[in-house]
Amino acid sequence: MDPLLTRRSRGLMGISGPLVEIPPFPGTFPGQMVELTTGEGSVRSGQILEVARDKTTAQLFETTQGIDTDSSWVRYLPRTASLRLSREMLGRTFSGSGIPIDNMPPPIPESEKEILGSPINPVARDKPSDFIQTGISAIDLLNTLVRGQKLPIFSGSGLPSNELAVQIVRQATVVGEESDFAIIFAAMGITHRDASFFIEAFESSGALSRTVVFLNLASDPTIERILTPRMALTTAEFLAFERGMHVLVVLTDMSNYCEALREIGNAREEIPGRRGYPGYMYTDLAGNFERAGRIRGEPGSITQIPILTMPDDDITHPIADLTGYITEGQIVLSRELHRKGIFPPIDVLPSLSRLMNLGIGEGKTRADHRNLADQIYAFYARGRDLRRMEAVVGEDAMTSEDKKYLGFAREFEDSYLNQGQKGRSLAQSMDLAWDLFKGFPPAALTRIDRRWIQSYFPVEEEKETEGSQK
């Protein structure tokens, strides 16, 4: 007899929403599989969540409707959640359990791991240093992002994260590296409008023969909701350190993720932690984010891009806050510059690049590189501060300077920042950057090196040197 098949109990003890309590039997431990088989003959797979002394808990990927306790059968198999794999991933889609969605067959699979991973070991970490470019100037000059770095959006309800999430896939890349370069899309608790968005978007654009896609409904089961970022993960470390690729991780909307969390906990009848959410919230968020890096020696890379709704658009809810200390920077999306018709709409002063100064300089993307973005900081935060000084005085009342300022921050809202959809490349938002100087003399930007001035802005230089002269 299949030793298998003797590892199986009869009855439930109850259910409970999307849980099931099993009386206890020996050997199991959490995040073991289990198959339940009803007494209709109908099986439905799940996995143990907790092992008590007097009963052991288990969640299943499908629902309870119809599961009678007495007539049930529990069968326990040796293992955890796995997945499949194989570089033929590349161009799937697949739901948030991984199972193929496209009306194709499974790949045939070249590894096969179970999905709970583990963070990168520190020791082994190597330090990130490579400019990843993303078609978008407020991310790429601004706030860079670098390869093996953890760099989430922060967005609020009606925001359009989701263009900007297709906007992202569609044109990241590692410059020079492109045939080496995949993106791993989970979307957690979607709707099928966002379902048919993304996949469109993805097969119009030619992005979907580079990318792997897992998508979790909003209908699917909360569990699967859990499994979809391990299993984006996995497949980005396969890619990464087996087949030596660099990966883009983007994973939305982690808002969705941590509701999961939140309705699982309660189903348990867990002590809630702030507003709701369970006390282990944090380490769970960790230990799916800490999965992105580089291991010394290795040549592939995982980059993660995580996109969370932050409710009322507060920066301090629970889930904005943990993602943020765990996270190295954030990305902020604004109400204010949506309002106006502005996309993407990116507030670059809130946002954070922490690893922006190891991707970026001579030899990697430019050597005035971070001049730039400093004087461009400067001058728009001068710009925003008298915006409010011009609401109470009117504009009148400002000064020829005042005016400069509030003018810069105008044209870089929508000359700049309002890209649209058409991506541009690093050297072109540099170019650009420049151009918006054009109204101040060379003396004013004092965040810049003298060289780069000498090389970027030669004109204007030229006219300061005559008019001194007379």
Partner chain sequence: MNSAHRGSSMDTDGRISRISGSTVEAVGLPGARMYDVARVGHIGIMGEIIRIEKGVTTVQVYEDTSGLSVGEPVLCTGQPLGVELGPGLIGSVFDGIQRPLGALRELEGDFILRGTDVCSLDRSALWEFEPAAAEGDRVEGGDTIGIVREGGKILHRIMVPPGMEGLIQDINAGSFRIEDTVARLKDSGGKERELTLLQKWPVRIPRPCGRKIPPDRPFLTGQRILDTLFPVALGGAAIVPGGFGTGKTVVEQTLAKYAHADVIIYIGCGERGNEMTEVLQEFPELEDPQTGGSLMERTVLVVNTSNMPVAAREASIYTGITIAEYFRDMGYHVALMADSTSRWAEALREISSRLEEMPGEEGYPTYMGTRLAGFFERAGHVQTLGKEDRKGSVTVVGAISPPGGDFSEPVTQGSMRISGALWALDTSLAHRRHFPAISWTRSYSLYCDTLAPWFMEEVSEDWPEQRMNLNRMLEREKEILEMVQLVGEDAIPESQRILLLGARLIRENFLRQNAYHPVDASCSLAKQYWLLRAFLESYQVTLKALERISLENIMSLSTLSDLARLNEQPDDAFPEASREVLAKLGGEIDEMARQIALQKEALEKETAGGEAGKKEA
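Moving from the form predicted alone to the form predicted in complex with its partner chain:
Partners and other molecules have been left off, which leaves just the chain.
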């Protein structure tokens, strides 16, 4: 027998919220996993947060209900939180702490890894550059996703972020390439209904056998949520960098994860940062989000699509704010567009993909891609400004030029954004975008290189009418 397995101590010094204080025990270290056995014999798992000479503090991933200080036993496991990994995890469902919950035996492990992970050495990273076609114009043309990127969806309660995420997962392809791909779906504190929506969607698209699911539902222990994204990302790193697969990780809902962090922070009586969230939340979130990317010389990649709910649609809320500072852009959903019945209701103005330039242009998509996107942004932003003005001064006070921009903004939302569930190829997205410029003189497209205007500007009718005027 491993002598380490006999390392245990009896009795606790205190219990507060999810935290227990244990008398000092030699050889314990932060991050070490413990098992607490109550007087009645039920076993709860936990992890050591802090060790000092006078006491050890641990967080329990399950409820502390029914635990007393005298009759509890703590067993010290010889490891930090870790996960047994295998290719056979594909198609399986696990709890938020990595235990199979689909009534099947655990997969035979090929490897075991600490879930905390290690940072990728920045010089080992490879520049993400493969364009992922999601079939959604507002993303493909305007906020392009590339392999190895982390691009979150900023949603509000009641907005169709799940539908959008599922659509991306279903349609995402790298054009001209058949690849070994996997999906990892990590649910943190979402409802049963949301979880089954995702799983059904994966099933109907035939991707379920290539999906690993980690489920921590709203009814599951809160503190377990701290582990869930790390479980998912450890699996992703294994599949991507040891098995050469292209992995897409969907993490939902990061807001619930952050609440769990706050709960622990408060229980530890830490000095809170903004809105009660711990001051180290940036570092903690970065520890998860930065586990995306590519490594030089490795065929696989990790692309992340975290979903978060902005409380009261507030993009400056610490959860959205810190996420935006770490991730490589964001896709922001708009309540206004949603109410107008537009799907997907992506507000392109605050949306952004920072890695877009790496995945587009000549040889990757099309040479006019960047210019075209910039021009649409410029016109749409102007149209939106004018719309606000129109609300004040009335339609009559708008100049005929203003009306053109107003029309552009309307057309852009009603027909371009509003593509419904149907996917579009990038070429379709681009052609439709050029069509939006009908009615503008080519000279108005100042953000587009003249060469592209010549090749792509929709000519037919305009030229004839101009000619007849002359």
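Since the structure is predicted, the reported quantities are computational estimates derived from the model, not experimental observations. Numbering follows the first chain given and starts at 1. What we label the rigid core is the largest C-alpha set whose atoms superpose within 1.5 Å from one form to the other.
> Superposing on the rigid core, is the CA of Asp321 displaced by 2 Å or more between the two forms?
No; Asp321 is a residue whose C-alpha shifts by less than 2 Å between the two forms when the cores are overlaid.
> Is Gly363 one of the residues whose Cα moves 2 Å or more between the two forms, with the core superposed?
Superposed on the core, Gly363 moves its C-alpha 2 Å or more between the two forms.
> Rigid core aligned, does the Cα position of Gln375 differ by 2 Å or more between the two forms?
Gln375 C-alpha, core-superposed: shift of 2 Å or more.
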